[in-house]
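Form predicted alone, single chain, as structure tokens, below.
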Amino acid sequence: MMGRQIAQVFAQHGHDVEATDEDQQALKDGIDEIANGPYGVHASVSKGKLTPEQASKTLANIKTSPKLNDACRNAILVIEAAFEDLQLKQNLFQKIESLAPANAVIASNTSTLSLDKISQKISVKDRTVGMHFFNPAQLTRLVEIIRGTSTSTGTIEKASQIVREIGKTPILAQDEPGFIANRLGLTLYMEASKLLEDRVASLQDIDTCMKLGYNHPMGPFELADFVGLETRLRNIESLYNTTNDSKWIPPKILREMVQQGYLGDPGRKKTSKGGYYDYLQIKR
């Protein structure tokens, strides 16, 4: 999901992008979503945010390759956007290090996992960095830059400059679990879940509280549905496994929903039965 969005953002800003995935259908689906998805280029044309010429140029800027070697060969920046699985990301970083040019920045879009752990198995760590884009990357203006223990100042400066070039604002975080955004956002979600579980307030009133009381565009449960409940569960599990802190034990209802196929907004994930409001049979 995030790889598609990140590829589109870079292509819209004039960069040549080489997208790769071991699943060839995922590559085809990704290009289709960039073209025709709710935040894709054709939708942007219909909303007046892109011209037809800019949309065509964006799609032309993206190439796909079934081989990681071909995708990395001439890269100045490689962004790994696999889901939050430490071993998977470690293995990808090892492969990328051996395939990308020696001066290429190697970045992870991780939202919760330690950059030091992701880069643990590679030999040259000073060019590694976290670049955490937010969903949907086409609209959100923030990118977290995560500095690992061995990340060089030059790499941080390169990553920050690239983020500014694509119209985003970089913020810098040290390599701590959850970094800045998820540490704050998931804390709010966990407290909202506790309020719901303890029957202190209804789902609707908790969401309404944050929207009208704090001016959030979405309440914590609406946002969880938007992000995707599988993603939300993986992020919380990652924080719990990393910190062993009981405050990050995933809410029971979240685990039940994911197990039963309620994965969030069906408009964003077609296989989902729905989100919180659907599962609890609550009218919006």
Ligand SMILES: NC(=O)c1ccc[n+]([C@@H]2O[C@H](COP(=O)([O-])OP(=O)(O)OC[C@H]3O[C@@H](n4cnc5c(N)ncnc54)[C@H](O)[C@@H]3O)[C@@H](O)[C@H]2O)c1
Contents of the next structure:
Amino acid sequence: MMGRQIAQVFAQHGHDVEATDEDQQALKDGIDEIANGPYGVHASVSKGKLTPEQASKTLANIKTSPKLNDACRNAILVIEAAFEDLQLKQNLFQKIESLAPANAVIASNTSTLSLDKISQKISVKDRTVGMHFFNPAQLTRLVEIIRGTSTSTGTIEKASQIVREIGKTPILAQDEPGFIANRLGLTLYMEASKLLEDRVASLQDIDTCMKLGYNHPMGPFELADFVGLETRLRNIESLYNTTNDSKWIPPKILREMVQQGYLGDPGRKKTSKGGYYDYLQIKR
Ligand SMILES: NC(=O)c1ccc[n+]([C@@H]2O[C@H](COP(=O)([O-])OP(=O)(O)OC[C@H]3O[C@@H](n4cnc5c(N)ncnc54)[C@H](O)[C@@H]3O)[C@@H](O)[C@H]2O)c1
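If the structure you just shared is the form predicted alone, then what does the corresponding form predicted in complex with the ligand look like?
Following is the full complex, with the preceding chain placed first.
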């Protein structure tokens, strides 16, 4: 989900992008979504946000490569956006270090995992950084930059500069569980889940509360469906594993939904049976 969004944003701002994924179908679907998805370039042309020439140029700027080494070879910046799984990201970072040019910045789009831990198997860590984009990256204006213990000031500057170049605002966080955005955002989601579990309010009313009362564009459950429930579960599990704080024990209903294949909005995750509203059979 995030890799293709980030690829589109950089390509729209004139960068050459090489996208890779171990799943070749995901690569094909990604390009299709960049072209024809709800935030893709053709939709942007219809809304008058891009000219047809800009749309074609964006698509021409993105190449796909089934192999990580081809994708990394000439990179000045590598952004890893694989599953939220520590071991997987550690291994990927190690491979990227050996494949990318020595001066390339190595970034992770992790939402909740420690950058220091992700960088554990890397020998020169000063060029590692967190670059946390928000969903949908084509529209959101923020990137959270994470400074690990060994991240150099030069790397922070490079990452912040490129974030400004692609029209977004960087904010800086230390490498603490959940950084800024998920510590705040997931706290809201956990409280919303508790309200639902304790039967204090209905799913609909909790979502409506945050939309109409606080002007959030989506309620906490709608947002969870949008983000993807598997990713949401992995994020909360990772906060629980790193903090051991019972505040982050994943909601039972979230675990049940993921186990049963309810992975969030099927328009965004094709294999999903649906999200909260489908699982609880509630009309919107
Ligand atoms: N979904 C969101 O709203 C959101 C927002 C911000 C950050 N993030 C973070 O972005 C990352 C990706 O999340 P997502 O929702 O896009 O996940 P996703 O499941 O949609 O995509 C992950 C992709 O990683 C690929 N992958 C897995 N292992 C790989 C490997 N070894 N080599 C190459 N590709 C591999 C998978 O094939 C898949 O296509 C996570 O770290 C997540 O926490 C997600």
